[in-house]
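Below sits a lone chain in structure tokens, taken as the form predicted alone.
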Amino acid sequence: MLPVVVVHGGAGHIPKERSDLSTSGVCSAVRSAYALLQGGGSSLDAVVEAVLLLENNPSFNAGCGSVLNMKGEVEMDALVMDGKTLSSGAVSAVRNVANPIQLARLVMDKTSHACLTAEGASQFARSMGVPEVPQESLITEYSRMRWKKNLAPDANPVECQMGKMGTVGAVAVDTDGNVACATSTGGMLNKMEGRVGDTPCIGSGGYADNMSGAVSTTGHGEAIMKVTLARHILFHMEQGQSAEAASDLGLAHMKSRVGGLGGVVTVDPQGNWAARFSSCQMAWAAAQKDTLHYGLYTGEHFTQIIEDHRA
């Protein structure tokens, strides 16, 4: 069964014309992460990769293509968690900074803390030498329109944030058992300055432990801080539910409690893995046993071979 991973784009409405755009990319980004697996890579390692390669395409709500805030500027959030050892790094509304999801990996790393943010986490990142870009290069012409759009004063929010390419997330179990986890995020559309959502949060946006599984989660992030919802999938897990069964429970918990839509990639150690949503859709993308699974809509499933391109 091992190794696995397992990746989202973001729970919510994708437009038709982005639809195939936010497939290909969580495609592509499981592909990647799967061959480090292959190679005899660490889970941590690859949920990192497949985060990172969602953040450098301009489709996804998070890296180069993440949301505008009220001002029209970008803040993002990430975190990633170790199984093993429940190490965790997380760093919220940081800025200037092309992949939040390896400075999260640093702060875990490199530090004797879990989160660091805004201009702490900016002067850690000099300190370790991550280059700063340009704010406007993690802006793209499709965040720009849709930030324009939300300030009319007859916008409808919730038209607003659909279309939104949501929180990108990865979750894996490498050949030596240990599972990991990986979640990073432009935010919400239009938000408040400095306003943070569950993706750096440890047990909403996401949670690993060895000895119950991981998750990466996506969607409505005030809905999901309410019910700490990673954590939440891996009690049901604890309590003997399976990655599926676990992950429908607290997505339907949260939406009956709170009202709140989303979306999450699940694993368990032994390789059992789920990718479920109560949102429209959710771009998804899995590799195991050298076969990629994908989908976008409720019950929709596509698989085809990898082919191994190692020597």
The other form holds:
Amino acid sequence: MLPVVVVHGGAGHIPKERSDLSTSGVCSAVRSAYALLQGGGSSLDAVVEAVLLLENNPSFNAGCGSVLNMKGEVEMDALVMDGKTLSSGAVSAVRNVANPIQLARLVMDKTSHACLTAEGASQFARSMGVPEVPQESLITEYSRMRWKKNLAPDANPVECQMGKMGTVGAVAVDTDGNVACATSTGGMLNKMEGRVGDTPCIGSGGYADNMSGAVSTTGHGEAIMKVTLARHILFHMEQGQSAEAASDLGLAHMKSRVGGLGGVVTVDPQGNWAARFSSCQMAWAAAQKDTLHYGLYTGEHFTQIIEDHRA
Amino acid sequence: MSAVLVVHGGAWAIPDEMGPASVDGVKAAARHGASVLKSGGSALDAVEAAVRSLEDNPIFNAGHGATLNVDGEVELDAIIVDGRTLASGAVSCVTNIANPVSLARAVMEKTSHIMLTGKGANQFAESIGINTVPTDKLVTEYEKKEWEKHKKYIAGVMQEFNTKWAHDTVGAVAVDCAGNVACATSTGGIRNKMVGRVGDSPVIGCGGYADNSSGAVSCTGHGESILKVTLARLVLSHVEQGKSVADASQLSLQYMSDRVQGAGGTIVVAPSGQWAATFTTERMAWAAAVDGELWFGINPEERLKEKLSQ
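Can you swap the form predicted alone for the form predicted together with its partner chain?
Next comes the full complex, this chain leading.
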């Protein structure tokens, strides 16, 4: 059963012309993370690797390709968590870094804190020698077009939000049975400056605990926060629910209690996994026992053998 | 049913010379919050009023009296949660605001977001006409001296100081006559924290949580440990499983101590009016207004009582 890695590229409504890009993006991220796990890498390294690749892929709302805030600027949030020690690192509203997930990992590894925000996070990045990148390098033509479109007085912000909630995330279990999660996002389109969503909030955007499992969430951030979705799902698993049943219970609770839609990827320490969503779509992929699993629409589940390139 | 309000002034090794003022402060805040409930205010109104009173009191590390970060600046975090709708508002790393809890409430009520941070939070404050105050107004002589003193220590020693000393977050929980619960938490964070450090206080499920179906919690103590175990949410998950609020608090704080070696404190109310104030640190100043009586304490096992109307 071990190792296993599951990634998502965001829950929401993905325009048809972009859906192939999303699918190939999550599949290639999961392949790289799985190769790392097979080579003896930790679940922590694997989830950071997967999310880093998704951040670098302009098809997703994280790192390069992030949505723009009201002022047309990029502010990003990220969280990583180690299920062995419950250590975590997060950054919120950080600017001018290519890979917020790496900065979150540095917060975890190099400081006594769990979260750094805004300008303080940038100062820390500089002190660690993380290269500062121009904002332009994070902005795609597509994200600028969507930002402009949403500025129009007749824009429907809710519809636009659903069009791209492509937060990215990953969960994994390594061969030692350690779990980890990582989540990264550009947030929501046309958000206020300084808006922090669920992603960097431990228990909401993600949670990992070797005693129960790991979850990374995506969807309507404010709803996810209200129900602390990741922690909520793991409570169900602590009570004996499977990864899949717990994920469904968490998403159903979020829908009935606060009217929010979203998606999650979940694993337990034994290697059982789930990719579940209440939104129209979620690009997801998983790798286990040399098999790649992936899908985009509800009920979709394709598989493919992963060739072993190590030989 | 009768309304209940509980406040805390932070769980830490409160030095003897600060004891009486801390107890007076939580008692005053509890009376203030209780008067809001008595005049028909909601649980939400009451926790905001109680926390404002604690923020305004320079003895506590929130609002006026907050600790300084490594650059000698004040950066404040706060959260408020409405148990009826699960709506919440939070600010992190906000500067020059006297009452961050009220700004957090404005985020909840006037934006579609839950949390604003840094400069963005200050811009929002300005846009809705909340006055800014100069940093000097928030800094006490005591804090300036402590900060100077601690600056001389090397980082390793500081860390030990941080876990033992300066964690006096403030908070309040309440249930009103309609059975609605709410929580609020506010803090200056830990002394000599890095610029931009966000602790547990503004993070929903960690510094506080409120849900009419189980209860409301406000947490204090070692922030990074509280985050690791999502302490507020953990307490309520035990309540959901049928534990009393006192047992749920004890179990959760014990778990935090066993699993991540962190000490702290919690205050909890259930919609039934059941309440608890629990801590694993040396001391926590707390007060509870229940049925015309004011319960309070600062040392372990201490439960003193006087008439609420004095």
